[in-house]
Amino acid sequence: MPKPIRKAVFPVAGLGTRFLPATKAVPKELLPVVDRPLIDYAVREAAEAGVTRVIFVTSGRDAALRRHYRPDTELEKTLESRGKVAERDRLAAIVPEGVQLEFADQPVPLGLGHAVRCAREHVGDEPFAVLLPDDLVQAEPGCLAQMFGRYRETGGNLLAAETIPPDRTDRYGILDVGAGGMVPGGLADVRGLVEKPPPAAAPSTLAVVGRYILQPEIFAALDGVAPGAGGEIQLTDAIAALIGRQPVSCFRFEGVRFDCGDRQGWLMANVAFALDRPDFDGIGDELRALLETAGRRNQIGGAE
């Protein structure tokens, strides 16, 4: 039985340049999807899976993130005095019960692998998870809970995977798992891993997306990798170095992933999560009607 996983690393030191000017003052991970910031969905997903220590890897622009998770008793009192008890309770429950928050510093943005390495002292000598809040997964149970279930069978390193369009391989770490595809819920042994290859050189269209379960040996591997794609320390290069030395598997999770590091993906996530909210007093029906009207209007405009 593999060691249980208690800790999860959240790299959140990025600048969010694709969302400027919105991210000039508000970090990308605090952009809302409906009425919760992106980071909250990822933290809740980790807590659901059983994580008890959350490690944010941040830059010097983390004041807003710290403020978001810091208790605000004055605001809670104000809400209570105005009879907004439900709002007060939601505010008080921002940090899931039993979860401890920690902060590690990434002084210079040198890539995802570098960000993970910056969490070394917090992780210590035990397996851990990595979640990229940009990748918002709509799933029940959550993506990480699904992975934890399979990790108890496989041990080793486990990567979340998704089939992508062939023309997008240069945006992802691409997996070589041999012949055949992967069905949702399926596992495969990883034979190779290439960071952002052009479509003609990609070994498959199976991409690593923002959920990882890693063994502590990844830190030594990160120490040994040279800057890769984009001149950054790539996590995928370090994982590739472990192949043959440790088990490395990939898991095709069940659910829908939204790339919220992209404006279109973020908009789609807002629509999907709003339509899925039973507490919105009919907004789902109103939103569907609006989308249908907009779609008809665009069709008419295209015809003209």
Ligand code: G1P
Second form
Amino acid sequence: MPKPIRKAVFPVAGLGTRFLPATKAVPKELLPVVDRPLIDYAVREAAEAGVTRVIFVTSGRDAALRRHYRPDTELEKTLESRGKVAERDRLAAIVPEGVQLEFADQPVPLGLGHAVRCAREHVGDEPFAVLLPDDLVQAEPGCLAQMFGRYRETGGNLLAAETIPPDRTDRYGILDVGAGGMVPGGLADVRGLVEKPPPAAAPSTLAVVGRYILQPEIFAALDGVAPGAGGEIQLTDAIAALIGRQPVSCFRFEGVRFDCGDRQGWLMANVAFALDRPDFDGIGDELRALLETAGRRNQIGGAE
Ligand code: G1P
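The form predicted together with the named molecule is what I need now, so please give it after the form predicted alone.
Full assembly next; the chain just shown is listed first.
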């Protein structure tokens, strides 16, 4: 049985261009989904799976991220003096218990593969996880915990996957797993994968979701890949280079993924997570009513 994975890499050096001007001063990963920054969901998902070392790969624009994770005893005291104990406790628990945070620098934005390579010294010679916080997965247990469970059987490299509409292959890494689709909870051997192919060239409609378990040999593979799609060093290309040398499998997790790198996906995540919050009773009802009214209005508008 492979050793448990303790380290997770979070590439967070992106510019968030699709969300400008919202992301001019606030990094994309700190945009809220309901009342937590996007990044917190991924960090909690990793902690739930047993990760104890979180490695953020950041650019120079990481002051807000560091501030978010730094304890703020002044603010905690102020909340306490105002009787806001629950709020104080939520603040004090931003970093999950037993989790240590580290920062690795990505001096120039040369792509996801490059970002992962920048975490090499922090990861060392052991298997690790990569989480792309843009991909928010609503699942119980979390997506990474599900993957860790299956990794005990597969070992090697394991990628999360889901089927996407055929016209969206040029947004994702696309997998070749031979014939047949994948059911939730299913595993498959990966025969090939290609980054953001146009629909006509895509080997399937099975896309990589931003959760990976990787072996340390990925670093040597990353050293060997030339710039690929978009002129960037692609993680996809390095994983493809490992096929035949190590097991590479994919896993159709159980749950719903929201692509929060996209405005629509982010809005949908906010609605889905708000509706799923027991402490939002009442607000949830009002939100539901609003969605129904807006839906009806759009239908009427669309018919005109
Ligand atoms: C990255 C990966 C891609 C993967 C996607 C998942 O793309 O390169 O293979 O399918 O994340 O969200 P990006 O979103 O950085 O363009």
